[in-house]
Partner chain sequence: MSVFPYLVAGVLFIAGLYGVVSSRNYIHLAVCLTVMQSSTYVALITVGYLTNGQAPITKGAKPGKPLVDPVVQSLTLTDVVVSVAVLALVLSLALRAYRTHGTLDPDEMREMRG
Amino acid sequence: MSRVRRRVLFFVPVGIAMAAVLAWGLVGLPSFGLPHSDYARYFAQHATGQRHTTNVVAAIVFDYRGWDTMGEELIMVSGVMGTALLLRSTRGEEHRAARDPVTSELLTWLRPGMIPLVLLLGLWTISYGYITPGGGFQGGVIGAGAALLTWLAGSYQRYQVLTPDPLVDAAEGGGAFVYLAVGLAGLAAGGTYLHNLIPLGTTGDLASGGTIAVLNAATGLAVAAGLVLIFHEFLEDYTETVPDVAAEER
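For the form predicted on its own, could you give the structure of just this one chain?
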């Protein structure tokens, strides 16, 4: 039996089971337009006053249910590590230099303004994520997109230079570490894990929300770095498929 056939035979029952669970969950959802739950009404009425953040979603994600978000962040870190180990195990020890030159003059012309603009948008989305719509998860994805544009409008070699693995590894681990450290600081201060122990500030100001601002920034850093590392692994595989024109000419 071929490897593809074994994978298909394994996927079919698993896929059917997953589809059944999803269908069961969708059937149980409340109809569109029904009144919000008691929890939703409570947060809508009290989150801004209690946490001094005008983005209620950020208050929920990084404070009221900060435990869940910590788990999500650690799952993401584990997923990045698993992807890297899986893809690296399929490569040989020696790699030729990546050759993926840009052939689009339009991309080359747009590069000087496009990359800084996307990066600025990502930083803004993270920085103001608890005041306006946005947040660390969304801003981290946008920031990683700016890094990916260095490959799309440049080359993988340029991408490697601007996002060195040691620095990005440290950034991803640092973001997760800060999240865990803030939780431990709450315990050390005599509160609960992830207790909001920083002054809440004035509602609507950038220096508001207490630890929400710190956790939001740490999440943005971890998400951006994690995606950049995943891009590294997939681009490493992709560039191995790009023909070596110089070698073919010889």
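All values derive from a computational prediction rather than experimental measurement. Numbering follows the first chain given and starts at 1. Think of the rigid core as the biggest set of C-alphas that the two forms share within 1.5 Å after superposition. Compared with the form predicted in complex with the partner chain:
When the rigid core is held fixed, the Cα atom of G28 travels 2 angstroms or more between the two forms. Relative to the superposed rigid core, the position of the CA of F234 differs between the two forms by less than 2 Å.
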Contents of the next structure:
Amino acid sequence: MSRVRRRVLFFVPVGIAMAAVLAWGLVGLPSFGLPHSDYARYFAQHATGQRHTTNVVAAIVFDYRGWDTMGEELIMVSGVMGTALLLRSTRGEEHRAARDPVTSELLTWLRPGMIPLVLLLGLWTISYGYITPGGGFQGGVIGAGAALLTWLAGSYQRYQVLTPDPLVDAAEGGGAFVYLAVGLAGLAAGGTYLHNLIPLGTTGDLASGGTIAVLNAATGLAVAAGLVLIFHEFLEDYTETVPDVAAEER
Amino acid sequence: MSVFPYLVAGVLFIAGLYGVVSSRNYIHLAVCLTVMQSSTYVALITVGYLTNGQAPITKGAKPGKPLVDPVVQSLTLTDVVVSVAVLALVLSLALRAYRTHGTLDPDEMREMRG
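To test you: the structure above is the form predicted on its own. What is the structure of the form predicted in complex with the partner chain?
Below is the entire complex, every chain and molecule, led by the chain shown above.
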């Protein structure tokens, strides 16, 4: 009997037991669509009044549960670092010029049309993150998507030129550093970690939310840079597998 | 009241777990892990849903309608992004394993070591 068959046979009783425990746990949860906990109700009612941001989710992410978000962000940064270290350490020293010419005409049209639009959408999602739906996490991903489009519609070389390694590394570390620094500044001023020191501003304005705005921007930067770095590492490996068509024809 | 959203979460979790158990390929395994993770998002968002609720954005919100739970939404949105970075780490481990052992099958890798 193969290992996989044995594992699956073992899984059947364990899976059934697990499903039963899962169902038991889910039964204890509030019914779908019914009013929920006081914790959630409190934020829904008071977040805008207390933090002057109209996006309650952003107020929770970057303020009420800002400590939790810092942990998440550090997980992301370490994930990105681990990926970069693992892929860089096994890669050969010699660097060939990447050969991945775009053959589709439709894709080359993406370049002037889509890339600036996607980048703008990313920046917009980050900068209005605490007023309308959006935020640093979502906007950062969209912004990194714009960078990926430069590879798709142009070439890997173009991607490298537009996102130079030192800049991306600095943005990644800088975003995480600003998050830590804002938290420590609250401590240094005699408050708690992540205590708000910046005037809260007028609700609904771009200049509102105090530290929420700063942390939102820092997170957007770190997320975008992190994803750009991940794409870079995988693209570097991918382009090495692209056959050298030009050299074969010569 | 409906149990179906919770059922979807449960099915996703068990299906992902089955994939992890029966996997013969590290990349397949990484995808199965994200399926399992997605089940927690479904469960979280389900917990926060309110009948006749509205999005937790107070700008332009209709007065009198309750907001859906913003806490579970914030937990989900951060984790969706973070899980991408973790998935990249798992995939780079798979790539590295393939380079050193020439296979993506965890069982074959063990046999090679003897």
